[in-house]
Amino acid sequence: MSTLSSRSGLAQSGQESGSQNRSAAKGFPNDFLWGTATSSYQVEGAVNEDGRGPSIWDRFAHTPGMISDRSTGDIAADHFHRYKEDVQLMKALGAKAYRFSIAWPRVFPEGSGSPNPKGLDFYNRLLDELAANGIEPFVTLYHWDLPQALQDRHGGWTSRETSKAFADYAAYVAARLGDRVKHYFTINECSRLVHLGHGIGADAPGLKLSPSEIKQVRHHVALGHGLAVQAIRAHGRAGTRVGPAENAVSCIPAVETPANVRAAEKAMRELNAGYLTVMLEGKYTDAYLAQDAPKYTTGDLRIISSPIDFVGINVYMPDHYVVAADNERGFTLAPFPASFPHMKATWLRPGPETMYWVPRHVAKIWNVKSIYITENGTSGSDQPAADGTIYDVDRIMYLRNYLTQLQRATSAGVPVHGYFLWSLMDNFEWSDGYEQRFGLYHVDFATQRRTPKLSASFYRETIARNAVM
């Protein structure tokens, strides 16, 4: 997992390799941009200011037996009242941008119908401070949090209208903030936000729906994601650019010959049919529907693919290695051996090479121009030495191997503008609660001081240096 052995199956030959080391040896872009991310119910608390209303994480939090620690959002990093100190956290990296996502139940406490008066005013305070310290937002419109009234009132994102309510939300947003934000992302993870939350009950709302069932919400949220596009284009402003965030799902040719290459490619495409693809194509492929197959019209498979600005990446570790087959697939999943590694969270299995592997992917399948990484990161342990450092070397040692890997990416062309960290702080990590910490700065959530780790220096460094340190 060193940085020597991440690089050893660059090339296909000793020219190439040659050449992309020359090349990765200056660096990323000079326009490349380097930011930090965050969501609003894993960050903000205040749950009850301004006119919020209840999201479905509200509840779910609040459902004993759902989180891990027994801890929720109620809280969380307080950056509602602390944004001011948080900004300055991301200047101090040297950061230039900030993706950060807005709760809906904020500005619809209903999730539709009258807006909350008050429901923008926080992230008009966000806006006018990050402006006033040269950092550039990109908001995500939903991450996650839907309001609890919609999953009351239509059973969530098993409905249209839940589509149709997102369009609109994204449409009074756009015209209120379009002036200081030029991007924004849709939906994130709609492949998490389906599978852990209608399919295994572990995400809110805590659904365990059949697969035709899955698939239906799976094509709703696709849905909602191209109507916000449609609307986010006829009430923004000109110039206003869109795109959604989606953690792909990753496919990484196992040994890095052209046959697998091509079966890795063949993959990724099969395995995002539902979300990336049908967005990207305008279609679903035939494997996806030979079998429970959703319920749509070809107007939905229009507005599904209008056309955007950007594709979002979160990326994390390889899904699945492949190795190229004679079947009708034309490839095959290799098995992870249980000797497999894994940082802090078991779930996060590291494989730097998927952070070449996956844009240059989604670059090429799909021919797409602009690719920004989303996010990318890692839960540590975290504790203070006794000198009261945080010496996340664990996480500095991801990265490292990681922006290697995206280095070698755009070094070789792939079309990467920009990377947002996971994340700015420690926050309240979904169902583990706040047992996974992810930040580049230590929150003590007693007190909500926050504290530097040595991750924040490394990539501090890599920031103003433009390279991987």
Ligand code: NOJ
Second form
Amino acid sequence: MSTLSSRSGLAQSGQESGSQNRSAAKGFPNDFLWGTATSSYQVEGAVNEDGRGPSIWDRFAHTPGMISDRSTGDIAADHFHRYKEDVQLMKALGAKAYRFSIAWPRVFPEGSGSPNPKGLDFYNRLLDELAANGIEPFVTLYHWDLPQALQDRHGGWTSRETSKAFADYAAYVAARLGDRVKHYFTINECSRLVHLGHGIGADAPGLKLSPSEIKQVRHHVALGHGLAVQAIRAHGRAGTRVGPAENAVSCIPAVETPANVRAAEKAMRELNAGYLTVMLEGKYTDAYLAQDAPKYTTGDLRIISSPIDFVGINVYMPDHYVVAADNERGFTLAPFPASFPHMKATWLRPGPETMYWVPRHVAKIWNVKSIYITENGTSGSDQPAADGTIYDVDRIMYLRNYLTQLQRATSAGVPVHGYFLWSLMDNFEWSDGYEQRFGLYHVDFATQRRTPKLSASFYRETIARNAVM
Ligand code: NOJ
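Please could you give me the other form, the form predicted together with ligand NOJ, since above is the form predicted alone?
Next comes the full complex, this chain leading.
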């Protein structure tokens, strides 16, 4: 999987005949895996139970001024106690897979050293419940809730000690859950945790580092990914599959001409130099190293590019529309006009074709043979109508258009094997607290009552027909 190829054969294998396929059925491949996704700090709550240690998100959320509605994930959607009910919500959708994350500070309250004997109990219960209901677990090892102890002791991801501690934690988990977990994602959205957590301070741990320090953090995060891949291979059962879950910087041809498509591929490779490019090619690009280069060894690069089994990508929006240009880089990034629309969250600009182009680029640029869409979804205002129903037709519009583009991709031979909708239910949306709701199920956080929105019916019908509704 880590082999580099600028041509994956997609063009030869029918990629370009997509328009023909598109006009045919709207179906997905027979074995396509439909799922939903959540993450530990966003849904679990129970932050002081069974010996869990504090995470950087506990510290950050409890720091005045960091969360827009002054909330925390202390209780969140109380998934820790209500997981049985939540598995039934998945079942009601007909979903066959669930992507959730393990809270590292439940397992190693101090980040490393002695494991908490009760640390995996909750996940064991959850895994048994999923198995009893025929739902396949896809486990993310790190969805941003770093043990606070590692931040205090080593400066978190500013130190490679954290990359090593991550590998030890991954090894511990893989050795114990291997009877039920066949798929792991290492780190969720390296790009956001580096940029928002260490660049602009909007996410935990709230640092605002210099450009060269940021590149060093990014290197340690990529190294942590590679070390965890190796740890899972060494300690998991044979056949355990592993890959990243990245929010790739998405580069979309502004007009789909062959020249713009090539320019978008170039931009995609360059703008993901610190993540997917180094993971899949084992080297940083020259342009990336030209300024503020991180300190690293060739051994590090070999670790970072340890072979993976699939690439997970979170797809929300176009980051850049690209136009071919006669300049050194070969492309221009079109500025977004003020009139470009957005969903409820102002950052979430809808661009459904992102769901076609990002997996296609990943397959073509790096010859990747297996891709999962690890997240896709939108928040909405989600006000109940007079009859009590949440008619979230904005979410349905968004999903329908993105899934149409995903179907365009699969029918053109792009190897996407599954899709995890973000999110199963409303949850703690980081610095936006509970003000941005992404769930298919509405959660009343005062009573913890779950109620399906209209989009839950849309998704249930989509899964049942294995086709865009
Ligand atoms: C990506 C993150 O992985 C997830 O935690 C977050 O809630 C969604 N984006 C929506 O912002």
